[in-house]
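The form predicted on its own is given below as one chain in structure tokens.
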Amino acid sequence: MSSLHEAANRQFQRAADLIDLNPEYRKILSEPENEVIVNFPVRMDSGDLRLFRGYRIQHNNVLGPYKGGLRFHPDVDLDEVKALAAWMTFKCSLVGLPYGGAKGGVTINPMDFSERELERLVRRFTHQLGDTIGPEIDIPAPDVGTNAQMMDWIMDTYANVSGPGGRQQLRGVVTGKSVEVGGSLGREAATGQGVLYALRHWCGETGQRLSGLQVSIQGFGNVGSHFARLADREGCVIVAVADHTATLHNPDGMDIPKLFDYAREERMIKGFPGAIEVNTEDLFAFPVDAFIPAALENQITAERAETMSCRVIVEAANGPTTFDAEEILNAKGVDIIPDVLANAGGVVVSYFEWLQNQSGRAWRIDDVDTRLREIIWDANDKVVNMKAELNCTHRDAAYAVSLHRLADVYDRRGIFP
């Protein structure tokens, strides 16, 4: 499989060509500023000692502290995390946050470990990262395979190995925490909420009604399940859903509240009685209005793109569409709302959590949702305007908006020394 980091670079370089980006800024943005790789021991419940490898890639911080999730997955490697960190830089720039991009992870399947083992692993990884993270340096968050509990452990570990002064202010070292220890209301559903706002905006661009849209979703983890729940409330008809255990289809639409509860209880969708199980490849071929990839990267391949029959793809996942597949879909007239725009809701509400931690105040859920919608809507407006100006795709327009802001900041700050 081709390098994911190379694919991420191709995306931004294509937009850089359109806006004639300064070649010096291209060089800077083509590689991460820091690559932190740590190997650390953890004692297992059996008493055995195991060695794990973790990563923290800090792509760029010209706009502010590095920001990005921590992924626990068997496929985590340096190339993947470098790509994800780069996408975070462009995403934060696009939606106007004072953050740079980062990403990290550990190469494990968290399902293979007890909760006690995961706690020891998370705390040791945090200790190993040391002062490479911090509220004004680099701020991790949940991603695939991690959750609010793990963020709580990171915060507690970081606070306890820091000096006694200002420990309450150190809560902002990580976002996506549980509300009880300083997390924000609305954070868990934020990425799915942002995906829905992006889909709603597309409906406005194309004169469609959100209610009644037929939708397929690949991935039913945090993002996919919350998007499904919110879209169902708005009248969308969810006809197909897939996770790593099964692909389900109901042409009349699924009972999403029941599926949501079933998946929470069983930790999978396989066996849900409200739909029939079909082949994985069928998911991509069902005729729908909107397809929502909410799983891992490189899921929409050229072969799958050839079979797809949808009007819009809203990339809830990072990097779900390969370069070759995108060319096929563009030729078919399928709109693609890119990941750096579509799934930015999570980092936006992470920013809100960071602000709340700094100020010592907690926001109401209505305030969070209103401000989230304003930021996502404004970013979509900018992308649509840029798309018209450059006569390009949504993805190229999104990168153009992002790169203009980054270039402006570099122009003003300069390169030191």
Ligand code: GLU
Contents of the next structure:
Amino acid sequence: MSSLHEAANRQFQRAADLIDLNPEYRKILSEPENEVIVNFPVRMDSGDLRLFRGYRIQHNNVLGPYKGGLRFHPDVDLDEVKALAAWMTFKCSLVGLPYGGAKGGVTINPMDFSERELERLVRRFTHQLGDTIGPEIDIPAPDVGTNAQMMDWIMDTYANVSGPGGRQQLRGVVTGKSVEVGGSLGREAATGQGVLYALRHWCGETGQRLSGLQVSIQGFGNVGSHFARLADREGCVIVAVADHTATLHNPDGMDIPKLFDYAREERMIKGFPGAIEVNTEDLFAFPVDAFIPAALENQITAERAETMSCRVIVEAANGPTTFDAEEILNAKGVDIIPDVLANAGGVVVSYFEWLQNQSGRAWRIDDVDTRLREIIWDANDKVVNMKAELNCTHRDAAYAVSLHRLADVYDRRGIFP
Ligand code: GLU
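Instead of the form predicted on its own shown above, give the structure for the form predicted in complex with glutamic acid, please.
The complete assembly is shown below, putting the previous chain first.
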């Protein structure tokens, strides 16, 4: 498999060419600023001691503190985290947040560990990161394989080893926490909600109704499941859903509230009554209006792109479409709403959480929803305008908006010293 970081760089370079980005900024943005790798020991329930490798890659902080999730997955490696960190810089810039980009992770399958082992692992990893993270330095959040409970442990560990002052603001060291310990209402569903806004915006752009749209979804984790629930409520017909255990199909549309509850209960979609199980590859070929990749990167390969017959792909996952697949899909006239725009809802509500931690005031859910919609809608408007101006794809337009902002800030700040 080729390098994900190189693939991410190719996307960035193509847009940089398009807007004739200052070559010095191009040089800076093509590599992360800091690459932190820690090896740390954790005691297993059996009494054995195991050594784990964790990463925190800080891509750029010209716009504000580094920001981005922590991933626990067996495929986590330096190359992947570097790519994911760069995408966070472009995402935060695109939606106008005062944040830079970062990403981290540990190479494990969290399912292989007990709750106690995970707690020790998260706390020790947090401790080992030391001053690498902080509410004004670098703010982690959930990603694939991590959740609110783990964010709570990070916050608690950080607060316990910090001095007694500023305990309230210290909670902003991490976002995606449980509401009870300083998380924001609406954070869990935010990424899925943002994906739905992006799809709705595309409907407006292309003159069609959201209601009645036929949709396939790859991935039924936090992002895919909330997107499905919200899209179903808006009248979308979800005909296929896949996770790592099964691919389900029902041409009449699935009972999403039931599937949502089933998946929460069973922690998988396999065995859900009310749909038939089909082959993994079938998912890509069902004729639908919208295909939503909400799993991992590199899922839409050139081979799969050939078989696809949708009109739009809304990238809920980070980096789901390979460079070659994208060329095939562009030639077929399939619109791709890129990850940095489509899945930005999560980090936007992370920002709201951080603001709430700083001010000590909790926002009501309708305030979160209204502000999220405004920010995501505005970013989608900007991308569509830029697309018309440059006569390019949504992805290139999104990068162009993002790079213009970064370049503008570099122009004003200059490069130290
Ligand atoms: N992991 C999410 C992402 O890729 C959220 C990051 C955050 O909230 O900081 O955008």
